[in-house]
Every structure is written in structure tokens, then in C-alpha cells.
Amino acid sequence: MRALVVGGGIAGPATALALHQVGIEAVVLEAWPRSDGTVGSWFTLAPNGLHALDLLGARHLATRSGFPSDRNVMVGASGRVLGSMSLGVPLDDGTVALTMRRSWLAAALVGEAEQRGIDVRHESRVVAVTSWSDGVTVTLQDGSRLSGDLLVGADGVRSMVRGVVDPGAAPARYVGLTNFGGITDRTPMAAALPARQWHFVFGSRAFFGAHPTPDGDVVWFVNVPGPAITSAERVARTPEQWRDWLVELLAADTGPGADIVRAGRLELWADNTHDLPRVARWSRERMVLVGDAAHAPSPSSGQGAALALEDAVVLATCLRDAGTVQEALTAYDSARRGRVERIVAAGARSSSSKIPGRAGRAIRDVLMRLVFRFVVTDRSSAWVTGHRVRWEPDQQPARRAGS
């Protein structure tokens, strides 16, 4: 069997690695030029995602790129602590969540795939898809065509493949927040922040997050509530002007947020945040969706990349163990949909807490303290980060799909 995997972020090469492990040839088609992994936002990969990487023989990539993160500490605009939560159920060997640059992990997964002999093609934008009962053909922007037995759409929240699989699917939904991210190098302010923790501030005008690195830097982000920023508005300001605006938004809040941003540099700006509540169809004929193309949670969930890595493992095992491709894709949907849609819904609720409204600001801190004490706790969240996908075959595995 030959699978064409559209998308070279995290989901695409991870899926290719999983398919390779069950004997399925994979070709990764990425629209953009090769990245060196040195630009873009930072994120934290939860233990359930690290476990999936481990099953792919690739956890060392995250360990090499990231640094440990144990907890999230949430404070209000006044500086009062609202709550504290673990960043997940550690792996059996004690490994906790890891924070890293997203592009580092994506580039490392691409390199790992190539090292294992997987064909990865950059600047190969898919512009059309033709599918039938026994195979699929894609047309690239340069007019060339490729055919395979299966097409995997790993092309993100604005997926082109999703529109082919489910033409009636709703577009990605703007969650009311625009994201900005940056880094402050070699700053004394890093020592003022607890090590191995994200410091989150539910500010009066924006939501701020910061994490010290082992090298004495601080990585940070700002979520700004409001209408989506247009392309024209984005280019009308320089990164420095956007940074100065963020400092103004954070200035009234207690804590180091404004000073950290003032001393830092933006690496991501005016990025409108979207999620994908529900896609009715994840597969059709010989096409299937994984990762954000199927179920994009708000970044507030902390689960986007982890869910994509889980998808990769589950899809590969379903293709390995099912009798036909259609049976495999049905099994994949059944195994994944309930979990991921529940996490997407939780992420949407988390995002809405950053947009309190005029009346909400007066009572938000009181409500949030109650939420973090009684509702959103380490115990109540363990089902998310304590989940472990399985690689072991069934007791009597069926012939591989498509064989």
C-alpha cells in the first residue's frame, strides 16, 4: 500500500512514521519550503503526546528540543493566585510535559522520516484531489500528479483535503482571540519566575503566559480578545509596533508581563486563533483526515499536537489490523471521535474564560478560584493527559488493509 500524506507540520511526518512502522509506504507532500525550525511559536507537548512519540521511536526528538514543564500557575490581574494545575500525568519513567518551539519538533520529525527512508517532498502544494473506491490521485501546483492507495489529510485547520472529504464541513471558527508570541533573551526576569512552570495572567485587557528556560530566557505569549485582525491591519504595523501595543495592554496588570514583553522580541504576531468544533466526516473512499484537519482544538486546550500524534498511531494500527481500508477508517473514527471532540469542547470553554466581558471582569477572579479548586483539577483532567494509545496488535490480527 502507498499513502500520500498531505502536510509537513507535526501530524504529517508523524503519520508517515507510523505508517512506515506497519509496512505502508508513505510520501509526505508539504506546500512550503523546508524549515530550519528556528521561527514561530512555543508550545508544551503533554505526556500523552510524548507517549505516542515514544511508540514511533521518536521521543528523543522532543527530549532533545524541549525542556521540562511541571505546572501551570494562574493569577489574576491583581497578582493574586487563582489556581495551580499539573501539566499532566507523567509517563511511567517520570517524564513530564516538554516545552519547545513548534517548528523545531516539526523539522525534527521531517528529518527523522527522511532518515528512515520516507519520501518527503517540499514545495509540493496539492491543488486538486481525485478519489475513487480503490485509490486516489493528487495534482500538484506545478501540474504534476501522484497516485496512491490512500490519501491522508494532515494539512491543518484550513485543510484543503477536508473540503474534498466533507464538502459540507463548516470552516474553522475564530475563537475571539488573536495570538502573539515572543522571547526575551538572557533576562534577569527569568529568575523571578518559578522554574519549570507556565505563569498565566488573566489580565484586565489580555491574557499573558510566560515560561523561563534553562538558559535564562523567557518565552511568552499574549492572547488579545477582540475581532479578528485583518491582513491589512497585520502588515500596517511593524513587529516592534505590535510589541509596544501589547506592552500597553499589559501595563495595568500586576506582575512582570509588560516588562518581559517590552524587553523581548516578537516571533509570531497578529495570528487569529481558530478551532474546529466538529467535522461530520473524517473519511471518504480512500481519504482520511488526521490532526487539526479533523479536529482542531483551541490552543488553550494544550492538546493540538498531542492529539495529532495519537491520531498517527491509531490510524496506523487500524490499517494494520483491519481487513479492508474502509473497515480501518471506520475503526479509526470510532476510536478517536469521542475523545477529541470532548477535548475540543473543553478548549473552547477555556478560551472563553479569557474573554470575560465588562461585567465578568468584576467577578472573574472569584469564579476562577472556585473553578480551579473544585472543577478543573489535576484529578478531573487526568483523562486527557493520562490517556495512552496502544501499539500492540490484537490477539489474532487480521491481514493488513489493502493487502
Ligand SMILES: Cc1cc2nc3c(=O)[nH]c(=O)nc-3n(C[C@H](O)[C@H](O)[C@H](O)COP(=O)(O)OP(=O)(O)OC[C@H]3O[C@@H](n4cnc5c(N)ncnc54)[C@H](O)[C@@H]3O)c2cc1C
The other form holds:
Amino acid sequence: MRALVVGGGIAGPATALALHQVGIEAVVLEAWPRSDGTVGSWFTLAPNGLHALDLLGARHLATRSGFPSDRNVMVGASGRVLGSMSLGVPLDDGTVALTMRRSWLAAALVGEAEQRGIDVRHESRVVAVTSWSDGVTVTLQDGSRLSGDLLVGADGVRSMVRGVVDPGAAPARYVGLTNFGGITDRTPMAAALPARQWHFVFGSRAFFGAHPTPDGDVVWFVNVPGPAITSAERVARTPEQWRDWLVELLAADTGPGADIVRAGRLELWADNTHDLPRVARWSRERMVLVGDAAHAPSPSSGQGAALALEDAVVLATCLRDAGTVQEALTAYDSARRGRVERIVAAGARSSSSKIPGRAGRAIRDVLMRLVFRFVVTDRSSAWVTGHRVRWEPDQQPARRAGS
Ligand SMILES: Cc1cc2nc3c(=O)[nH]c(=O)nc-3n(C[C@H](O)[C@H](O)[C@H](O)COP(=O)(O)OP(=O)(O)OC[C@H]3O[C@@H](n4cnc5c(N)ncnc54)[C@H](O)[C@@H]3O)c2cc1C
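Here we have the form predicted on its own; I need the corresponding form predicted in complex with the named molecule.
Complete assembly follows, chain above in first position.
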């Protein structure tokens, strides 16, 4: 069987590795030129995602580039601690989570796929898909065509494949926050922040997050509540002007946020945050969706990449174990849908909690302290980060799908 995988982000190369592991040939088609992974935003890979990477024999990629993150500490605008939570149920060796650039992990997964002999093609934007009962053909932007037995849509939250699989699917939803991210190099402020922790501030005008790196830098982000920023508005200010605006928004809050941002440089700015709550169909004929193309949780969930890695393993095991491709795709949907939709819903609640309501600062702080004491706790979120996908079949395997 030959699978065409559209997208060379996280889900695409991970799915190609998983398919390769169960004996299915994969070709990865990525729209953009090859990247060295040194740009863009930072993210934290939760233990459930690290475990899935481990099953793909690729956890070393995250360990090589990531630094350990164990806890989130939440602080109010007045500097008062509202709560503290583990970043997840640790793996057997005690690792909790790793923070790294998203683009680095994507580039490393692509490199790993190539090393294992998987064909990865950059500058190969898929512009059309034709599917029938036992095959697919894609058309690339340069007019060339490629055929396969299965198409995996791993083309992210704005997926074009999703439009073919489920033409009625609603587009991604703006969650009411714009995102800015940056880094402050070699700063003494790094030593003032506890190591291996995200420091989060529920500020009066914006939500701020910062994490010291082992090299003495601070990586940080700011979520600003408000309407989506248009492309014209985005380019109307330089990155330095956007940064000055963030400093203004953070200035009223106690803590180092404004100073860290003032001394840093923006790497991501005016990025409207979206989620994708429910796509009724994840598969049709010989096409299937994985990762953000199927279910994008808001970044506040800290789970998008982890879920994409879980998808990769589960889809490959379903194709390995089911009698037919159709049965495999149905089994994949039933194995994944409940979990991911619940996480997307939790991510949406988490995004809303970053938007200051009409309650004053003090009331908000009291409410948040209660939330972190009784509602959002290590125990209540263990089902998210303590989940472990498996290679072993749940039942005895039938013959390989499509064979
Ligand atoms: C600011 C921010 C912070 C985040 N923080 C976290 C976090 O802390 N933890 C976490 O687990 N997740 C986090 N996420 C979510 C995570 O980044 C995504 O869930 C993850 O990248 C999804 O992987 P994907 O491969 O499905 O999609 P993507 O990473 O978006 O990759 C899709 C790929 O498909 C390619 N593509 C698109 N269309 C085509 C086409 N027509 N033809 C060929 N190629 C195409 C794109 O160029 C891209 O490379 C965050 C997201 C954001 C925006």
C-alpha cells in the first residue's frame, strides 16, 4: 500500500514514520521549502505526546532540542499565586514535558523520516484531490499528479483536504485571543524565574507566559483578548511597535512581564488563535484526516502537537490490524474522536479564562484560586496527559488493511 501524506508539519512526518513502521509506504508532500527549524513559536510537548514519539522511535528528537518543563505556576495581576500544576503525568523515566520550537520538531521529524527512506517532497503544494473507492490522485501546484492507495490529510488547521473529505465542515473558529511570542536572549531575568516552569500571569489586559531556558534566555508569549487582527492591521505596525504595545498592556501588572518583553524580540506577532471543535467526517473513501486538520485544540490546551502524534500511532495500528481500509478508518475515528473532542472543549474553556471578564481583579483572583484548587488540578487533568497510545492491538489482528 502507498499513502500520500499531505503536510510536513508535525502530524505528516509522524504519520509517515508510523505507517513505515507497519510496512506501509508513505510519500510526504509539503507546500513550503525545507526549513532548518530555527524560526517561529515555542511549544511544550506533554508526556502523552512524548510517549507517542517514543513509540515512533523518535523521542530523541525532542530530547535533543527541548528543555525540561515540569510545572505551570499561575499568578494574578497583583502578583499573587493563584495555583500551580504539573505539566502532566510523568513518563516511566520521570520526564514530564519538553519545551522547544515547533518548527524544530517538524524539521527533525522530516529529517528522521528521510533517514528511514521515506520520500519527503518540499515545495509540493497539493491543490486538488480526487478520490474513489480504492485510490486517490492529487494534483500539485505545478500541475503534476501523483496516485496512491490512501491519502492522509495532515495539512493543518486550514486544511484543504478537509474540504474534500467533509465539504460541510465549519472553518476553524477564532477564540478571541491574538498571540505574540518572542525570546529575550541571555538575560539576568531568566535566573529570577524558577527553572523548568512556565510562569503564567492572568494580567488585567493580557495573559503572559514566560519560561527560562537552560542557556539563560527567556521564551515568552502574550495572549491579547479582542477582535481578530486583520492582515492590513498586522503590517501597519513594525514588530518593534507591536512589542511596545505589548509592554503597555503588561505594564499595569505586577511581575517581570513588561520588562522581559521590552528587552526581547518578537518572533511571532498578531497571530489570530483558532480552534476546530468538530468535523463530522474525518474520512471518506480512501482519504483520512489527522492532527489539526481533523481537530485543532486552542493553543491554551498545550495538546495540539501531542494529539497529532497520538493520531499517527493509532491510525497506523488501525491500518495494520483491520480487515479493510474502510474498517481501519472507522476504527481510527472511534478510537480518537471522544478523546480529542473533549480536549478541544477543555482548550476552549482554558482560552476563555484568559479573557478578563467584568469582575474586578480581586474577584477574578479569588475565582481563579478556587478553580485551580478544586476544578483544574493535576488529578482532574491526568486523563489528558496520562493517556498512552499503544502499538499492541486491542484484539487479535485480522489481516492487514487492503491486503
Ligand atoms: C501559538 C501556538 C502555540 C501552541 N502551543 C502548543 C503546545 O504548547 N503544545 C502542543 O502540543 N501544541 C501546541 N500548539 C498546537 C500545535 O502547534 C499544532 O497542534 C500542531 O502543529 C499540529 O500539527 P499538524 O501537523 O496537524 O499541523 P501543522 O503543524 O500546521 O502542519 C501542517 C503542514 O501542512 C502544510 N500544508 C498545508 N496545506 C498544504 C497543502 N495544500 N499541500 C502541502 N502541504 C500543506 C503546512 O505548510 C504545514 O507544514 C500550539 C499552536 C500555536 C499556534
